[in-house]
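Take a look at this one chain, the form predicted alone, written out in structure tokens.
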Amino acid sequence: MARDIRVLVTAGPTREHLDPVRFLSNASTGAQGAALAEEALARGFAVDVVHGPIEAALPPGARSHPVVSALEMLEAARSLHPACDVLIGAAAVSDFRPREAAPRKVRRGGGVWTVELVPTADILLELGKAKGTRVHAGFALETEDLVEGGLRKLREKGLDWLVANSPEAIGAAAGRYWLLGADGTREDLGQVTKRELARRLFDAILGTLSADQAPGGSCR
């Protein structure tokens, strides 16, 4: 069965730009969702990433797909999730992009800069629409509010698992998780390491993989 699993996930942070040489994002490093793809290649899985601009390194045997937007994100994701049978939404999205982005840098000495934003397209939402037996797994940063916030989001986006953190885990070898399931688990996994959540993370989506479930084709 290992063989047969496809796994896709998506790492890292996105960027909108402001202009040609500003843009919004975070601290993601990506780091996360290569842990997440060593663990599936360790298990014998095929594995898909794609992901905006990243300091982690991918593991060997992972597939790259580099991108920028967050909608890059979705339509390259778009775009190899229907030959796949896990998606895991672990990028750190940015939620708003600009209006409009300038042509050209603007200067400081134009006086104040008003930049109205706009929502990015959401990710987990879009690609939910078309989940059939897949199992889709997210993550939720809450700055308050951890378990509801991650229960929300769970609802909200379809999910069948969703790990929640605090931002202390941004950027740090190890953090505080909670593993929340569409079947009712709420499990207090306590501070692990990136790699022991993924261990975790992939032996409760294997759990929720049917065993005669049929592979979606190749992402290789």
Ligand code: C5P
The other form holds:
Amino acid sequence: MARDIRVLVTAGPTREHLDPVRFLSNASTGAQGAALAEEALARGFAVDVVHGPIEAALPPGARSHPVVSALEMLEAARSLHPACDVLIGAAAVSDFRPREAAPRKVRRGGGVWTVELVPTADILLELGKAKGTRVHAGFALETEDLVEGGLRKLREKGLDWLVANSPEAIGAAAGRYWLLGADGTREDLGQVTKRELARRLFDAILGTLSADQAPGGSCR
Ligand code: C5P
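Starting from the form predicted alone, produce the coordinates for the form predicted in complex with this ligand.
Starting with the chain above, the whole complex follows.
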């Protein structure tokens, strides 16, 4: 099965600069992306990781593509996407960016600083337009209605697989997860480590890849 499978992972947070020293971001460490890269390498796959500023170390063997903003992440992922068989969006992309970043550090003396935020590009949604026969998977962090919210994102982003989790997973070694599939799978994975989650997700992804190759499946 370990034919030349190429996996593209987005990982970690993005930063959207307000001025040269301040930014909007989140607490993502990149640990899930690193665990996915480890699992992919252990299975003999080639791995590209497009990541924002991360604390987690990527495994040797993973090709690292560091970026800062959501737009840079989209551009890097877009250039690697045509060659990949599997895309996993594990990045905690900032959903908003300032309409305009101040070119110089904004001083406190000026009183109230009003910033207008506009949505950033949705990387999985954009790459979904060129999905072809690739397998696409994503993550959804939900504070309520984990499964319902996850299923909505699975559909909206045209994904094959989606892992839904609650916010405790951020920065932690483990979390509580659901695995949702476009094939109707709704599996409560319970409390598992990020590496175990990566193993379960790759099992699911490989199932989709081999179903596509089976007689009657679409030709890859
Ligand atoms: O933020 P949201 O809950 O919609 O994220 C769900 C999935 O979409 C995640 O896999 C995330 O990496 C991806 N995403 C993205 N680009 C965004 C926002 C989210 O690729 N701007």
